[in-house]
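The chain below stands alone, shown as structure tokens; this is the form predicted alone.
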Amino acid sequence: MVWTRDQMAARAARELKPGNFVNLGIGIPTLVANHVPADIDVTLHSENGILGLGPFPTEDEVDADVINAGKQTITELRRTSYFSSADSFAMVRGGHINLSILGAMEVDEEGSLANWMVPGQTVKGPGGAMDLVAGVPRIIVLMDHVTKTGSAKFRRSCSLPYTGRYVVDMIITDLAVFARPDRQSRFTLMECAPDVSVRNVMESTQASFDLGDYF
């Protein structure tokens, strides 16, 4: 059995540290928000110019209002701060973030990533990830560990044009999660969801990438 989104982000939500700020990215990533530990403290930043984000709001909480860089809309808390775009890039540039959790369309077997265009596509453009993973001491990548039409994402080398390059420290899939120690290091698998064999994982990856103690 496959995690499921959900259960990719909540997997990625046991990465926080206490007093971290953390971005979210578009897509799955923003599902973190609402696995956060209730004994952790983060603060969780969006690019569009919001430092403390609250879970997805239920249907009486919405306010049209108030979203987040991928237009959801999100819940404030007491400590919810808002300020321009230039001031939320400059928290990223300075190196103010501590972790950085994207989605992509492909990571490869060096940690670089793709995630923000497909040749011949019309794109609105990168929006924060190359800020992000120049700026941001750790990335972690949640995407689905195939496209649909079965091709791996986790790849020797990235098809599609690079985001940023020997960037990605951890990446979380439907089917395993990966990580290294440093930027140098090769990916180790750490963890298969339920019922999801290490021969279906490499069966699943074009990537190399070593096996952990665990298996």
Contents of the next structure:
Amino acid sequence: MVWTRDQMAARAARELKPGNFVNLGIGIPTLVANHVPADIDVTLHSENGILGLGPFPTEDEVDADVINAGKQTITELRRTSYFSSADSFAMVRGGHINLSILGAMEVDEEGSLANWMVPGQTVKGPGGAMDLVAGVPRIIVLMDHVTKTGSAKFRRSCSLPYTGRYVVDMIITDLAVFARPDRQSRFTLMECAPDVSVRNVMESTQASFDLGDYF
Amino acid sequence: MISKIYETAEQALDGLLRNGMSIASGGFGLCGIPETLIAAIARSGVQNLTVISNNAGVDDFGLGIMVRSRQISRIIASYVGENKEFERQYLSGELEVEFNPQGTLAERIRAGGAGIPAFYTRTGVGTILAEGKEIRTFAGFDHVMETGLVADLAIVKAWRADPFGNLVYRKSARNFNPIVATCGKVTIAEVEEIVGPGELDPSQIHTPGIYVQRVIHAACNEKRIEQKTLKKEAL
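Having gone through the form predicted alone, I am curious about the other one (the form predicted in complex with its partner chain); can you provide its structure?
Below: every chain and molecule of the assembly, starting with the one above.
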């Protein structure tokens, strides 16, 4: 049985450490905010210039000047601070944000990822993704294990233009979790979803990886 | 006392617009964009603009109205997703787009305003956005050289201004505005509220008036929301 989006987000939330400053990408990564354990205090960063993102507002609380990087309306917390885009990316580039969780179209076995353009399709631009993967010391990718047409997304090498090279530390898919201790190491299969076998994972993966002690 | 306050956007723009010029605009998505000045520049009919802005508005709002009227020939941006006419002009080659990573764009604007011609960053190394750019190794890592950006005109949106052009922004509507304010040969701020001398706390000013030559009271404060997301829908 594959993991649901919420289960993937919950798995990613277990990687949060007390006191972390965390940037969550658009899509499944946004769900991670709902699964932060009560005893783990984290501060969410938004590239448009916010530390301390609060939950979505009630109708009365909606403020057009309080939006996240996905342009969704959000609320403030007591810890919230606002700053310019230059300051926001100084935090990112300077390594002050501890962890970024983002989506990807493809990740390769060297931990390079592609998530911003498909040649021949409309290109919308990289936004802050290249800055995040280059600057944040720990990068976790949350993605489906295969594309809608069934091809592997964890690959020997990316077929799409890179967002960043050698930057991914952990991959959480609907089938499995892969991790590596540093960016020179190979990825190791750490966990599989319930009733998903190592063979199932290997059949859906193009990248080569090691098997963890668990297996 | 010399006041920087102008009555209308047209008066503030008088003498500043010419075909082929560069204009930098603050804002993130539709949040904190200088709505009044964008509309006035669109009405002026000025052509062949190079625009520096994180985003390009939507079809009928923000910079999108200048895209639709084909006044922009080149844009330097990080993300231009929400704009169909933009896509059409981009794909047909009518509109030239230079994509920058968002933080690189912000730093290029900051650097330009601070008189720094170029800087090195790890962002974008090994991607197509670094192709053709100088690479240098610092502390064992490759970095790409990016250049500072300046504009003939910078337009920003702030919450409050005084007659000296000191600005205070509101919440996340700050975004690119403080850096964009520094990168213009001339900078115009449109603000929700103009206050008298001494009414802004000097310790709380985000953009000192030295960067701002002209100020108008914003005639448009629609503040359109792109993704209204409410607690109930919250997953």
